[in-house]
Amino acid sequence: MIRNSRLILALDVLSRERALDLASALKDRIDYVKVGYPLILAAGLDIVEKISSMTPVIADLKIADIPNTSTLISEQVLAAGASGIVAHAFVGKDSLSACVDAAREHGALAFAVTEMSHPGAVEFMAPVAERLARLAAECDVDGVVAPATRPERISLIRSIVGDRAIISPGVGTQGGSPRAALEAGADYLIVGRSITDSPNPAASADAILKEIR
């Protein structure tokens, strides 16, 4: 991990005008942008290397197939300019290690999602999310992603990935504390439309930044 803010942004927008306009404004107060499909596929994937030359991006497409199918979505976004992708630990092991591979390959970042932030999270990934974070490190992955609407699954997820880095979304529209999740063991917050939205998205950027210090 590079900087020290311990925020990412989630770009969840979809004008590639209004993207680049936030990156550049937040490119000093954020670790790393985080880029999904939705932005991907209404501004072309040249966005990522648009936005990776103000800032690290790390591609959240939350892989899940095969593992050559796995290998071509990862070398297409990190070949664009991403400086870390997402994948999900569920598709298995063969899976979730050709996208470490490929992360390894371009010097990147490999994140498994282990359990999602949304309530329905809770019916299906919550019951196996011990099961994938230690498939996740199997894998050897650089971090997981652990929900901080739920920082009591921070703590447990920690137990069990170490010194891994813990990536949380939820924070603010979702209703996670900055506070909580780090203190049960997050290492960055995800924050999306809380500053996105927001008619000033340094100032509820800084409102965040705050929390964390």
Ligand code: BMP
Contents of the next structure:
Amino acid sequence: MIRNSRLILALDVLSRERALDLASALKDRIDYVKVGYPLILAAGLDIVEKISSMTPVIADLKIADIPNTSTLISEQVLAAGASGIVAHAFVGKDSLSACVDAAREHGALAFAVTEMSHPGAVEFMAPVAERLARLAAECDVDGVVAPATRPERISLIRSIVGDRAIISPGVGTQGGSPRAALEAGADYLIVGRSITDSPNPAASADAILKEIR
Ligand code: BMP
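Please could you give me the other form, the form predicted together with 6-hydroxyuridine-5'-phosphate (BMP), since above is the form predicted alone?
Next comes the full complex, and the chain you just saw is listed first.
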């Protein structure tokens, strides 16, 4: 069984059955499954509990609301069994802290988004990513999300967040290199379609694991 694989599987599929099949087939190759709006909206919130019985789940709802609403959203996914939640940092200290507090109360992890991996992130997020990373550290998040598509940004964000975990999406389908992201300072790679859209998801996960080992 491979643990500490440094892989987080982004399970952005719309079929409950397919999600459970993938989680079951890949659970020994990954450290977490990340679920977000696509799967939760398609399959229902209890998919979090179902997958959690196989492998820890990070609920990536990129929470970005006023503190009260952020707490309510966090509590829903945490009560459903999520081991981690993801929130946006740009909403400010009070809202991000509300998510961190909710995670702590459930013994779960809280991650904050600093800079996203898609090209459009350079328009508004990149110019403030360092401030967002500092705010995330001030709010005592467990980790941050930083882009594997721009490894130099991972290094910069690492210099700000210290020992906090960096989880990094954007490898494979979005063009980022797994090895480059880890060498730049990422702790975990978030990988979705390169694995889930593959005719052989387990073999594709193994190929990434081989590349990063
Ligand atoms: P894929 O490997 O298929 O590109 O999936 C990446 C996953 O990471 C998706 O769930 C996406 O929503 C998420 N993600 C991202 O791609 N970039 C970010 O900056 C933040 C994300 O959460």
